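Next up: just one chain, as structure tokens, the form predicted on its own.
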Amino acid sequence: MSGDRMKSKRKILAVFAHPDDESFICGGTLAKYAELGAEITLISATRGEMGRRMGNPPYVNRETMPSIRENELRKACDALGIQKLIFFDIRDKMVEFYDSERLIERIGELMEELRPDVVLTFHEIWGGHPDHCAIGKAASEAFRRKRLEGALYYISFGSAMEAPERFGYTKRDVVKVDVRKHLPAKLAAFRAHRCQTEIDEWVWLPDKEALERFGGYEYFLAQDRERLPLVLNGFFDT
């Protein structure tokens, strides 16, 4: 997709748990189509303050991890292209434990007054992490009963839908996304979330080897396969 086919200002809403889940899943597709125009919101759930991971060697501590990762997600918003950004401060690790009607809400009344085309989440299943399950089924429910015209996808990590059958679902579902020409982007929003990445040498090597080790495609699983065809031809494709 062109510029020039973007006719007008498409819009991305990214519901995450995290910060870094937006880099370490899905930054080049996102970087790819903040460079085409799209204007992307990131939802963070949380601020990450109870991350295992303090630097290396460690600078950071329990008291300092939650505006320091805010301060390394603000820059990797930066290197991808992400406009906007908003907290729900709900404390990592008690996604999901916090009520769940609120967050169907919260995130409902963000989608009423974005009108996004496309929302991008976790699978509630296939998230791999409670709080990642727990904020891709709220967002998931606030998308059904908000009833929106765009669509919503599940990101998944690595190439884990090349063989969608594993998970019950067919290449019809899948959504493959070419980043190749984005990878530069997305290691720099890696390298902006130091105190999380410090400790993987290879995001640290020259930019040559770095970038070898990332994917060229990354994967999106569509909630609904009836809306893929839409989407494709319209926003998101590859």
Contents of the next structure:
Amino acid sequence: MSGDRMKSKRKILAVFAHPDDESFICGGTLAKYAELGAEITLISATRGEMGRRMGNPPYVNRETMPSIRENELRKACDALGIQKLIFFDIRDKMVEFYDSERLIERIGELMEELRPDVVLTFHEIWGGHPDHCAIGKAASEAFRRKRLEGALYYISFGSAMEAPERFGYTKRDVVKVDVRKHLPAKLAAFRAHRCQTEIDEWVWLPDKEALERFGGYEYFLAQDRERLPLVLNGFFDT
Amino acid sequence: MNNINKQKLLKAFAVFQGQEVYLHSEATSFIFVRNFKVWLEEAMIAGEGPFRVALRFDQVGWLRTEGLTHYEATADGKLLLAGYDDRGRMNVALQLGKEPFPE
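Provide the structure of the form predicted in complex with the partner chain, given the form predicted on its own shown above.
Entire complex below, previous chain first.
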């Protein structure tokens, strides 16, 4: 896909754990597909209300955190072009202790309703945080059970998937998305998550300098490469 | 949140002593406990900042928290204490309420 608008309205469902997962990990990709006309729905299992970063200097406390982070996420969604946001109201850090069948069911219901062409979620082993792994495991299982069309991809951190062999995958499993034109939107989303990013001075440097800190690509792992047309530079083959 | 002032904090604690209170306690990177109910006998403060606080409860119980730097008595009657590091990250929190905290 080389910048042309997509032939039909494509739908992406992102199933993540905390406000900021969508921006910090794959904000460029979401901004890119939103601009291409995809309809993007984000599930955030929690409001990130048990986070440790409270602004710098701190202006957040444990009880004000849920609404502050919800508002930040709404702003980030605007910056990236995510149209629909759903919270599961699970307490931050408790996703792995939430009834897993119920979680699979809730995600599955939304998958049936939305019929996404692409589902993005965390890898259940390489997710990097217990909440990430738990939501990723549930989303993957829901997708398997529903046997829907489309494809599920695991998001990944930085450029780790330049060497997928370290994680038991091959280059064939990796989709590399060029996000170089969408880094300004990603930066705006980082800044929307103000209480989480104030501690990182580089985010608040003049745009030009801040943008230089981002990689130009984001990487995704296909859950099941056999089911997919081989796409090298994007999720959709249209 | 305000920097802890011992005298003001003692007054804020007085409102909760001698009754049932709901506590939220956390060492942010390690544990949290939310909404455990105790009969609070006494709240004590020590140190010159960061501060240490000990709660004596149910005749046999102690909850000791260190590294506290900030506090706030909220409009809805809760008392929030927290310890922030020099870059705004929470290390520790201790919160008292006469009603449960949102689950």
